[in-house]
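The chain that follows stands alone, in the form predicted on its own, written as structure tokens.
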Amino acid sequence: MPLKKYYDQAYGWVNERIDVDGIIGFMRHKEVPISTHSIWYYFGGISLFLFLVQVTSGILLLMYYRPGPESSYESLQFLVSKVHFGWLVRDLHSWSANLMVLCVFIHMFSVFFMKSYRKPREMTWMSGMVLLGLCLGFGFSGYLLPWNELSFFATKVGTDMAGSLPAVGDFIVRVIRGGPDVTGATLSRFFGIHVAVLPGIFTLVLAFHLFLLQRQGMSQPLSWDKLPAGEKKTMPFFPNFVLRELMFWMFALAVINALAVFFPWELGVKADPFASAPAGIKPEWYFMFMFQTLKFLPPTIGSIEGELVGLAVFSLGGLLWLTLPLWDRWTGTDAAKARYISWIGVAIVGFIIVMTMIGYALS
């Protein structure tokens, strides 16, 4: 057969050069451990899935798209009315976006209460929460790009927040916002940061991610050690655990698709700076717990602003989180305290599903 034959010299120029019968031998040695919590293993990678649509996608929204004032909005509304598929590209940005960050949120989560983190998986999850941190950067740098109404004064409400820090607030909204107000300047470091600092910085992160995850290989279920030999299953990394990622993976362009198709992202109205800000402002969703929870405070808190106050725990809890592999010693070693710790990631996870659905109960 003549294709065969082609094939073979293709295959073989190939693996003289880059030894693809030892990588495709690596990760056939490499083994997934099956047990209940399986099905968890597939967010990480799905979350990976997401980000290259998020790549594809905005490589072909660049296309188009033309940061300013004047400019964004009507290059958008050009871009979904006039060019062929151009609304399909833009659902699928904007849609794989937010379902890649409920994926890492659950990726997270299920990393947390599987106790993956535990030694030697310390940086793991740590490159994991600066992704996580980096996956958010993104959601709140391109929110604003769209520059409708609803971008424009959630952006406008979000960098006030950072004014309220004492002594360094009016430094850091002047340099996100590139002036004392957000304006053109405004748009154009937040094009600059989403499409260029992000993606070099994420691209980096995740490459550190990757290596680490091939180094250690999957994290075994707490009671593997407890398990006799001959109950410890296993299934070769290549090609049954790739085969079962990649369905997943065509799983979720399927849903990407169908909710571009049936819930188009709407643009929305041109945003007008000097129009009074609409009612029902409000962050995107992954945004919303932390927005509500400090409008429930009160305007100060002993003598310190409750705005500010509210920032504090937040920023000190997300700093507690990080780290959590360096001071989370009882994993393994006290079974009750290990418990306790798990209780207190229900606990979170509660207080960030209550007060989401409190936020959009009330705008």
Given for the second form:
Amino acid sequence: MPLKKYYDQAYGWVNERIDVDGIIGFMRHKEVPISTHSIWYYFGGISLFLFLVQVTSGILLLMYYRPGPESSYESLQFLVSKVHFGWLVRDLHSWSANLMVLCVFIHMFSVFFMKSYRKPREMTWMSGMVLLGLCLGFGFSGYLLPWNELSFFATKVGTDMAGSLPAVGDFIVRVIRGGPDVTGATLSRFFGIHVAVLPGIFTLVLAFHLFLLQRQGMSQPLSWDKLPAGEKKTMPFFPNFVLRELMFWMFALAVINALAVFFPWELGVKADPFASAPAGIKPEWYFMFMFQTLKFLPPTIGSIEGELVGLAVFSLGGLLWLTLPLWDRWTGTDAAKARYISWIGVAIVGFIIVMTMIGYALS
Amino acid sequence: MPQDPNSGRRQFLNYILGGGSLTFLASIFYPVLKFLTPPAANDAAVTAVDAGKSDDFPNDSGKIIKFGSKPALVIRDKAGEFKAFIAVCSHLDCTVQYLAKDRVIWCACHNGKYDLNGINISGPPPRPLLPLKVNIQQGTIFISKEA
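Having seen the form predicted on its own, I'd like the form predicted in complex with its partner chain now, please.
Following is the full complex, with the preceding chain placed first.
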């Protein structure tokens, strides 16, 4: 068949120059552990897939979106009501963004509970945490772009939090907002950050994260420490694991398509900087637990503003979480202490879920 | 160990190279940082605005109006007396509103409440609202910054 001949010729031409056979051979030899926890291995890949959906749908949205207080909302109104499949592209972008954050959280907690962050994977954990931070940055900056009432006030609240920092607070708020208030200048900055700054940094850190994964291979489950070598089952990364991962990607695509069709995102009411904040102001669901916790704090704790105490506790918690592999040193030596870490994780997950539920119940 | 006759020169060159690199980075980051810092807005000049006719405010109502770059809340209480505040919540910058059913000033973002003198009475706001002066001249309300 001539087509096969052309393919073989093209493959041979490329292979002669960059040794594609060598790369495939490397992937065939890479082994992925098979255990009862195998399902969790797929969430990192699903997050990667959702990121690719974000990039693709984001580029498409750029063809119509016009940033500015007089044009952002109107351009999205035009996009969802007049442009062919405009509603679909916008909903895919929003839904895949939300599911991506969810998958990244699941990925992070599965790595945490399987203790896969331990030596030699400290850098993989930390680069993953940077990626999580960037994901939240994407969410926060993207939330303002439709310039609707909800996003306007959520951004006012979110950016004003930085203002409670002593000495540098006001300066940081001015730099983030492009002035003392949330205005068109803020929208321009958030747009630039959302479509240029964050994607650039994210791609570099993601490349480093994936490089570490390829270099060190998949982490083995803890239960394997006591298993004899003969009982440790594995599958080749390529094609077995890759094909399974692709199946999950197709499933994820079907899910976000179904969500986009049956649960479209409302555009809401256009932001008016001179209107009162409407009832029911709330941030994206992944910021809800922080939002609700800060709501519960009294105006002052001792002589310090309650807000500042809350932010200091969250920042310290985030720092401890980021540096977890550096201080969790009880590997194998003290099982009871190692279990404490898992219980701390359970408490954190419980706190996030409970606070999120209270947040939605009260809003 | 015999001392390297070039060590002094080597160290000198290292200082030059290190100092040069730092200066090079500073020459890039300083302008970028200054560029990102927005110039001060020139709207401090607004000291008084016309808030409309007093007849347009029924008793026990509140209205948001523009006061320079900030929103201001003008309230006419049950007795017909006017009060005005910068409508920015002292908690996290949301715009407050008058809640007639409870006769309080309310912030929807975190359920903060102020009494009709702008004093924070419940929820997270740490400070009172910034009060404005109200003058009525021939039926027109003027609000201005307090001296």
